[in-house]
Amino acid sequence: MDALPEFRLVRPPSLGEVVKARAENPAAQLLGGGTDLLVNIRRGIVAPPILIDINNVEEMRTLKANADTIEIGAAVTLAELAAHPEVAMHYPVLAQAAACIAGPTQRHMGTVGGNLALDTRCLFYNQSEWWRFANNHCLKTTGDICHVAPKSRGICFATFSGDLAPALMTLGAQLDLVGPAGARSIALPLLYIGYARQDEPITQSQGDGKHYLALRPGELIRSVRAKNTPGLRSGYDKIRIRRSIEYPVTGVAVALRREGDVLAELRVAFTGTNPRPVLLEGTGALCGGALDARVFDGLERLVRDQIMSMKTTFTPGHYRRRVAGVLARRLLMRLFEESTPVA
């Protein structure tokens, strides 16, 4: 890694001052734990002239959880989230996802907001400046080609790898945003617009691996909220080549509700496979009966249709999609078996 370029650090004391600082400095970037941003700066991928430190903004440090609701500020650290007893008790999928991100040092620094807005990446974009220069730059930096899919007609296929987003999606989370135009709340899936479809133009609601967030100019994540669903059993699992230092080959969050021997409700979400976290569509059709071959075959079809075949540094593309389906099936079986049947 190269030395950090010069930048100015500002520490606004309140949320209002953060919004003002961003509006006055459009090229500035927010600094939480810096576990992703500072690495990208050292690699020469980005060079923001100003960093806005949000760690001491009280309005973004909320962490409240009980049997009914959960609210998490964007500046809460991953370690705080993973260790919170009420989160582990009532929202285990979220505690498990936070606990398996990177290593202990990164979890004590990294923040919830940073993980939700994590930069997309691929096996080319991840490399150092000198490596990328020697092999030609890509669409996400200063180049004009996607090295993952060279025939993509100007579409970037970098993947989203944040672990918290799929976990929160299975909880039906809402995102609280704030910016120069005021505050608004949206369903979490609406934040992510990275579809990377070659036959459709990039718009404000459908982007690619480079244009992957629906944040408006100067807008930032303040907090994320969710309501608990009685009887819902949830969990998170992922696979990576090297623990603690690798982004997931794929991560899967599953939440289900069992009534007797019937699968009454099923939610499945993935990360590390597409330019956005994917909340699997069509799982409702798999419910209403026993957990049998019909459910597993249907789940495999949904994964095959909605999860992209993306290669990594160590694995071919088809491996990533196949392991996504295997992880989802294993987690579904485990959670169903652990659920107490409700008559």
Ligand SMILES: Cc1cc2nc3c(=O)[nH]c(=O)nc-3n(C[C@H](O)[C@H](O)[C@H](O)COP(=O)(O)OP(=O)(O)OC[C@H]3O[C@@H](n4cnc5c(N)ncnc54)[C@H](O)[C@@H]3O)c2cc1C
The other form holds:
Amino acid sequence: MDALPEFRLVRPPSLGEVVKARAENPAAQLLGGGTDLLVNIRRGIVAPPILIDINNVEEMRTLKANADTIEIGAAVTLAELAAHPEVAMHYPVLAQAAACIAGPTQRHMGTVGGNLALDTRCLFYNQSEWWRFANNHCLKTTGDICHVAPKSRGICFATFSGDLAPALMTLGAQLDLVGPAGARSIALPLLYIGYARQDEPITQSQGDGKHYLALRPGELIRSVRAKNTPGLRSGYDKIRIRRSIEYPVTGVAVALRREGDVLAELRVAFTGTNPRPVLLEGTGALCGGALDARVFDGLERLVRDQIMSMKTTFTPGHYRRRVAGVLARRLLMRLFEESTPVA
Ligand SMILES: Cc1cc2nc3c(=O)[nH]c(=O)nc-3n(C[C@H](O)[C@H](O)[C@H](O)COP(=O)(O)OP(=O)(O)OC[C@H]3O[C@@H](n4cnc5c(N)ncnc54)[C@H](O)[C@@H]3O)c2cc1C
Ligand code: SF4
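I would like to compare: after the form predicted on its own, may I see the structure of the form predicted in complex with this ligand?
Starting with the chain above, the whole complex follows.
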């Protein structure tokens, strides 16, 4: 590994000062726990001259959860989220997702904001400078082509691998953003614009994969909020190569509501497969009946259509897609069985 290059570290004490520091230094980057950013700086992938540490900002350290709502500041750590008793009780999908991220050291340092804004990953990108140089770099940095898909016509397929986003998507989470132009809230899925579809035009809400977040210049994540749905049962599961300190090969979040023997509501979201976390579209059509072959076949079809893994990790894309389907099905069955039937 290379030595860390020079950079300046600033530690603003308030949200207003973070926004000001960010606006004054467009090349600066926010520093949460640094568990991903510092690795990328050390590898020469990014070289921000200034890091703006958000960990002293009280407004970003809120963690409030009860049976009705949850609000999590962007500077809350993954370990704090995983250990919060009300989160585990009312929002198990979140506690479970946080608890299986990386290892204890990264969870102690890593933040919710950093996890949601995590850079996308690829086996040609997350490498040392000399390795990338030897391969003439790639589209995502300074190169001309995508080594994963040489005919990609400017599209990068690097994969989003954060575990919290799919969990929060199944809860219908809203993001609170703040920037030089003021504050705004958006539905979480709208943050992720890494569509990487060659058959569709690139727009403000459909990026080319190199641009994977809808944050405006100087904008940052302040917090994320969700409401509880009475009777919703949720959980998270993931497959990884090692059982700890490892990104997901694929991760799945499921939230469902059971009424008697009927599957009344179903939400399924994935990470580790596409250039963005995917909240499956079309699960509503699988509801309204028993949990039977119609649901399982339908789920399989939705996964096949919407999960488009490319060879961006050491595991083949088609394997990740199959694992995604199997994980989702198993979790769906477990949660349905565990749900107390509501007549
Ligand atoms: C060995 C190892 C294994 C890992 N395994 C996993 C895993 O299994 N699952 C997983 O999800 N992650 C994994 N990670 C990645 C990382 O540890 C976590 O995603 C962590 O939550 C990142 O948070 P952070 O605060 O450290 O982010 P940082 O590294 O500080 O920042 C990451 C990015 O987010 C930006 N950012 C930070 N805060 C904000 C904000 N409030 N608003 C806007 N942008 C912001 C930064 O500028 C940077 O671009 C792993 C890392 C390592 C080193
Ligand atoms: S998918 Fe292609 S362009 Fe994107 S990081 Fe990998 S090799 Fe580079």
